[in-house]
Structure formats: structure tokens, C-alpha cells
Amino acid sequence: MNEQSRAPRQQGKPYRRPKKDPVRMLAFEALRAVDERDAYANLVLPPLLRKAREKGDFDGRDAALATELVYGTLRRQGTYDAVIAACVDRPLREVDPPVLDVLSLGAHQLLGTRIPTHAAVSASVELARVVLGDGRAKFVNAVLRKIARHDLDEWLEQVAPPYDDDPEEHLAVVHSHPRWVVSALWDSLGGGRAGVEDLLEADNERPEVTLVARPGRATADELLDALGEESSLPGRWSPYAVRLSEGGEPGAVEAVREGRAGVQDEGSQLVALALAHAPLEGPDRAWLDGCAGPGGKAAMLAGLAAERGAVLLASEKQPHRAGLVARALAGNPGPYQVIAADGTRPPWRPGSFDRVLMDVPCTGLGALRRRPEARWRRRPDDLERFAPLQRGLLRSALASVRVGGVVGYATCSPHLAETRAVVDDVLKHYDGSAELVDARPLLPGVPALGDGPDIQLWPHLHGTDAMYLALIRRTG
């Protein structure tokens, strides 16, 4: 017998099942929800880590471990997808989107997070595992070894082009915005590179929870002392704001639970108090919110209208989201309703009201931070949709306020077509017998408000989403 024949046979390693990681599970079903559903991260995420808490499966690390993965995935996209495709041999758009997504989880925990490499890849492998199967695994075990070889500075240096060669480009890879959200809010930013790579800087941080007071319900020193110093943070320049510290849930506080609180970017209460604030010719005893869903601004103009013996009259055409208001409005001190109308064809008499917030459908732009999927969904086409209804509902609430009245068109984008290209197209309706609030001197501390008389806010200059206002008083 020769020595081949006295080996022993070589034994195949036996089949081991895939582990299942409930942290990176929630993560992938989180991020196929948003992709196949065209649903938001803000509004799919809670709902899946309260099961998962239910359920045993989390403790507060875990649920700060599957948020992060969940949103740094999604303001990463653009970058990821560059370095992904560096990495495959064919086009992404023939990667299967499932496939996608587990690459995308893989590298952000390689490149955005401190997690060791061996561990990213080899719980990402094991992700692909349970939910593409063995085969498509080995794929993504091979694509997420490349992608290890470099950080994500070595990588940017490849394949993003040199910023001399084509800025925006260069800022839409690095910064992961698509090149012509990079344009817009370059031109309304204004300045030069530091500016705009300062607020897509922003727009890729995880914004602060901030929660509201509601005028009347509760105040800001209530909610401070509640939650104590180790907790949260006064406002910065809303006094009805109280800032959470990291990790803070809004649900696990009394008065958010009992409505008189609620959670509110800072960008959004000072658009109301400006519009609350503007000085009238004449009675103020009227209000109209014609956009008001899902009841934000609504349940603060409620309650300061009620501490000048006002009504709110708030106006909402989807019937759900007017449902959403009412809930909002439900405990205010003062008189109020609510009912489910279009703001273009209003119900109520022209002239009806002194104060009227028109906070209008738009891109959104400016609220990146918190829905950072939107910059992959929106279309400059977009654009031309929004156009026609946000002049028709400026129009809308300026025939809607008295003379001596004043309107607040207001929307969370920066973006030029949005903002003053819509007031001023509509303002030239009006032959003088409209014009323009200075808005700045109604939200005192407030710096960096540009040379007026509208104003725009900024996540890198003010913490807050990028909220626009423009004040117009009725003139004649």
C-alpha cells in the first residue's frame, strides 16, 4: 500500500446555520422598508426597536447600535455606493437592491464606524448569510475584503475627482448628496467652499431632539426640571425649547405623553413665534395655519393665540393628517378648530384673518438631517411639481388675511425656487398692495439672519433645519 493510500480522507468542514444578529436584522429590514416602501427612516425605526424591546431582544446599546447603522447607511449612500462600485464588476443597478443594502451596512460599519474590521465583515457576511443565502454571501465577503484594504479618506482620494477639476462633484462624493442638491444649496448658501462644505457637513450629523413647551400646557422650565441636568439642555434661541441629551426619548417623557409637550425642531418654533410676534395694524382676535399637519406649528399658535384671546382656526387637506392636528390641539387653554380643507379653494371668506402661517408642501430640502433618504428621492423635476401649489397657496392666504394683516409663507428648504423666487413671482401680482415684513428683528439672539427682510435658517449656523420665512403684510 503506497503512503497516498494510508492518508486519511480529507473531511468537508460540516454546514453551520447562519446566526441571526437581532441588531443587524432590524437594521437590513429597516433599510429594505425605506427602499421598497418608500418609507422614512424616522417613521420606521421606532415602531421596530419597541418590538425589538418587547421582545427581549435589545437593551439600550442595541437600539443605539441599529440607529446608527440605520441613518449613518443612509447619509452615507452616495459615498458608499462610489466605493461600493469600485469594488464589483458590474454596474450597481445590476447589484439586486437587497444585496445592495447589506454592502452599504458592511461598509459603514468599515469605514464610518470604530467597529474592528474582522467584526464588520464577518457580521456582515453572516447578515448576507440569513437573508441573501450562502451563495450570494461569498459575494459580499469578497466585495466588503476590498473595500477593508483602504479607510475612507484613501478612499475618497479615488473616487471622488479632485475638487480643482469639478467642485461639485468632488463635494457631492465626499460630503454624499447628489450634485445637483450640492448646486442648490450652494447658491443659496452663497460664499465660497467653507460655507457650503460646513452645511453638508451638517446635514450629515445626527441632529439634537429638541422638544416644545406648548404655550399654556407646559413651559420650558417644567420640562427641565422633569428631566434634569444630566438629561437636557435649554433651547438656543427658542424659549419654548428644551434641547435632549444623547439618547433621550421624547416618549419616556410625562408631558410629551400627555400632549402638553411635544417634539419640534427649534427651526420650526421660530417661524411661529415670528409670525405670532409681527406687529398688526388693528385686532388680532383671528388666526389661520392653512397647511397645519401633522400639528406642530398648529399646537403652538393655538396657544398663543389663546393667551391673547385669539382663535386658531387650523386647516389640513389630507382628512389623516387633519387627524394628526386635532390630536396636537387637544388640551389647548383656548378655543380652536380644526378641520380637513384644501388651502388653495378655502372655505372661509376672503379677508377672514390678521395672522395667517402658510407652511407649505415642498422638497424638504432643509430637513436632511433627520430624513437623510430624501436626498436620494428627490428629482429637480420636484421642483416644477411644488411650483404651481406653493403660488397658489401664497396667493391663497394673501387673499385669506385682512388689510393690515400679516402672512407667513414659510417651507423647509433652502432652495431658491422655493423660497424667494415664489414670493417675489407672487408679490408681483399685488401691484403695492403687499409687502415684505423685516422678519429679523422678531427672533432676537438669533444671528446670521442675512440681509433680510426674509430669513432663512441653517443646520451649520443655527443647529436647526434649514426653515425659510418671509412675513408679507396686506397692505390694501
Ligand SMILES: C[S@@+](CC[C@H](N)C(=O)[O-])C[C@H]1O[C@@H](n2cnc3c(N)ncnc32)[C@H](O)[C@@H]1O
Second form
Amino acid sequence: MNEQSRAPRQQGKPYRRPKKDPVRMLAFEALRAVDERDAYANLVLPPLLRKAREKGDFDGRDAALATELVYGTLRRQGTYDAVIAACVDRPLREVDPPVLDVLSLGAHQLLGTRIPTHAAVSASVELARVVLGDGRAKFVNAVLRKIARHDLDEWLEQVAPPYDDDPEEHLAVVHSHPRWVVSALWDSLGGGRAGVEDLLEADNERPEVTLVARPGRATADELLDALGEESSLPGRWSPYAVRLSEGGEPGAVEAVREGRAGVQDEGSQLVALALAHAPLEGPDRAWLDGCAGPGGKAAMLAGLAAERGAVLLASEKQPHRAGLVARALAGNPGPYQVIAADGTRPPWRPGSFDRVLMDVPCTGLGALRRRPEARWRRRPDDLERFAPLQRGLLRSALASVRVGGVVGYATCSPHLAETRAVVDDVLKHYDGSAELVDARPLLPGVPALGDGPDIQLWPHLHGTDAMYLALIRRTG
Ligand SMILES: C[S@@+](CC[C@H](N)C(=O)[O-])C[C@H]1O[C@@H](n2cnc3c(N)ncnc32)[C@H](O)[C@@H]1O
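The form predicted in complex with the named molecule is what I need now, so please give it after the form predicted alone.
All chains and molecules follow, beginning with the one already shown.
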């Protein structure tokens, strides 16, 4: 079928203008921005929604539907691509990207939502008429009608190889992850099929929004009271966390508006807490966050440091991100300093800190729930790009801490090349002068932390991002 073909209109049949559906139009616009400009959905969507509300095009339900269509389409893109490929007569790369976006949006409505089939097809065809023209709308109509013949399970039977023939490719298609990501997550998680399937499914769910009551500036009880029982729940693991339920809006909380609380995944809170509570001999006065931007963990550390009479230096290479750190820390009850500096060539003297956090740049494979497009952007060679920087930052952290002090090496990726491989490689050169500390007792009550001494959190086990933390003490 030729998507460009334009069948002559039947004689006498009146032309009907396509109906503009603001929800689908907005979802399409967001998908194009993600596709064309490498934009992040979580940054593109809010201004588009705001504009639509201001124009009076949208109410809250429309905004929720548009968000679900964009995020759902991006998350399930791998599965939908396989289904669409089975319904067109050419390789997908030869289908125009805007046409593919309309098809994916239609496939999501048909296979991933409760929108009735006829409504999903007709809304997609109307959208195609507006954004692609009548000729290509016919192509969209024909493809979506083929897709509509089966439900998702039936399609998966057809387009995914049997698990026993090729387990990784099966899981990649069924759970919509790139194959190399399935392979890496499985290596890191270990175990059998059930665990990795739970993890991949958790990556496809919308994460709860979690708030942090910044230590010394707000309490979880204050946030719970402000939000009310209907809209909030206490955190699972962190005493500073509050989880928002449906309808809970961070902006409605005064403490958030005042910067005394913020939005922060509980996994990140646990990393900061574990480092802050790691046992230490001797003074506990000088703390460093060497990769601080945008300042989530630094804000928590600064509050905890203040309670102990310690001072935090928050350092970040990118000056604009150092600005975000300064904003997150403003109002901290104790002293702190924010600087823009390259953590691999630090301006501070070696051995000046008692506690150091290096939350290094990484692939972010542990935060796929939050960034629906990220899994399709990342490439295996990103790992090679980050590897020297991650090692350099960890070496610098170990040089920055005094003997007896503790370093926390953290990533929001569970990929072994970014976690254990980095720690093992670097520690080889510190024989007898640095040792891993068991981080598990520092997260009391948190189950399934593995064999230690480092810890790996998981979305499907802990409801957090897949944060990794190794604690290392300088011993000589
Ligand atoms: C994973 S993020 C840190 C997140 C932060 N800890 C938080 O909780 O908000 C890594 C940060 O390291 C910064 N970065 C990258 N290279 C760096 C370097 N050589 N020195 C210091 N910071 C660096 C990045 O700009 C980024 O802001």
C-alpha cells in the first residue's frame, strides 16, 4: 500500500473537513517534538498542557488523557513498532516519521487503553487528515483496521518469538524494552524469568510522585497533614518521604512552594540517608556532594549535616545546574556552600572531607519509569562514554575523603558496567587503603537488598528507581 496515494474523491460526495481533536493534536505535537528534536516528554508536555488549558481547549480529564497517550505510546513503542511492522508492506524505517507517530498513537489507543475500537480508529484517522492530509489518512485507516483485528495478547503471540527460542527478544517485544537493556537488567538482577518480567513491567508503569520533607525544614507529618488522607500516604522506607495518591498535587503543598520540601524518589532519599548514617570514627564536620546538580540529594544532605553541626560543600560541573543546587539549598538551616567545579579536577585539598557523595552521571537505566523515551535513546556505547568519567569521579571522591571517612558511589542505573565494575576497578588500586562497607544495615526495614556489601534498589521490589549505592571507607 502506498501511504502517499490519493484516491480520487467519489463524484458528488461532499467534502467534510476533518475534526480537530485537541487531545490527539497535542499528543501528536508532543511525540513529534520527542522524535524530531530529541526533546524529553516530561519537559515538552507541561507547557503544551498549560497552553491548551489557557486557550480553554482542555479540562483536567483531557490533560490526563493526553498525558497517558504520550507516555503510553512512548513506553510501549517497541511493542507497537513490532505490531505496525506486521501490518505494513515495507520496513518501518521507510515509513515517514510523522505517519509512524500517528500509527503508534492509534496502536496505543487500540491495544493499550480502554478506548473503544471505532473511536480509536476514527480519532486517529481524523488526526491523520489534519496533520498528514487525506491521502496518508487512508493509509493510516487501513493499517489501524488491520491492527484492530486482534487484541494485544493475540498480537504478541504473532510478533514476539517464543520465549524458549529467544528469551531476551521475547521479553524485549512483550515488555517493550530494547533487547540490550533487557539483557543488561537481567544480568544485574539475576534470577529467573519471573523477576525480570516483574521489573520490565514496573518500568512500564507510571511511578508515584514522592515528596521529601527536607530535614530540619519540614516533616513528613506536616506534608501528610497538608495533603490530607485522600491524597497522600507515608513513604515506604524513608521517614522523610510522602507518597502522593491520585489527585495529589505537589504545587498545592505550601512546604513545596517554599522549597522546604521537594519532589524526590524514595531511592534517592535512601542513598543520602545511608551515606549520612554510615559509621565514622573521628570528626564528622565536612561533607561533600561532588556531582550535586540539580540538588535533590544535596538538599537532603545539607539538612542532615546541619542537624549534626557539619557543613556541606555541594559541587557541580555545569554552572546552570550549580544554580539549581543553590536554589534547592536556599533556606537550609545550617551552613553550606555551592560551587561549580569539575569533580575530576577538584579545587579542594585532598583528604578534606569526612563524608563524600559521588552520584555520577550514568545511562539512567534505573529511572526508565520516569523518562518514557529514554530507553530508546540510550545506546550500548553510552556505557563506554561514561566509563572513564565514572572511574575518574570515584577516584577523586576517594582522594577527597580523609582516612576513616566514607565515600558513597551512587548511580541511577543498575547496569553492572556502571556499578560494580567501576567500584571493583577503582578499588584494585587502593589495596589496603579503602574497603567496602556493608550498606544494608543502613537501610533498616528495607528488604531484598541482595548479598551486599553494596545495595541495588529495584522498581518492582522497592517501588523506587533502581538506585545503586556502594559505601567505601578510606582505611589508609
Ligand atoms: C546523576 S546527576 C546528580 C544528581 C544529584 N545528585 C541529585 O540528587 O539531584 C550527575 C550530575 O553530575 C554532573 N557532572 C557531570 N560531570 C561532572 C564532573 N566532571 N564533575 C562534577 N559534576 C559532574 C552532571 O552535570 C549532573 O548534574
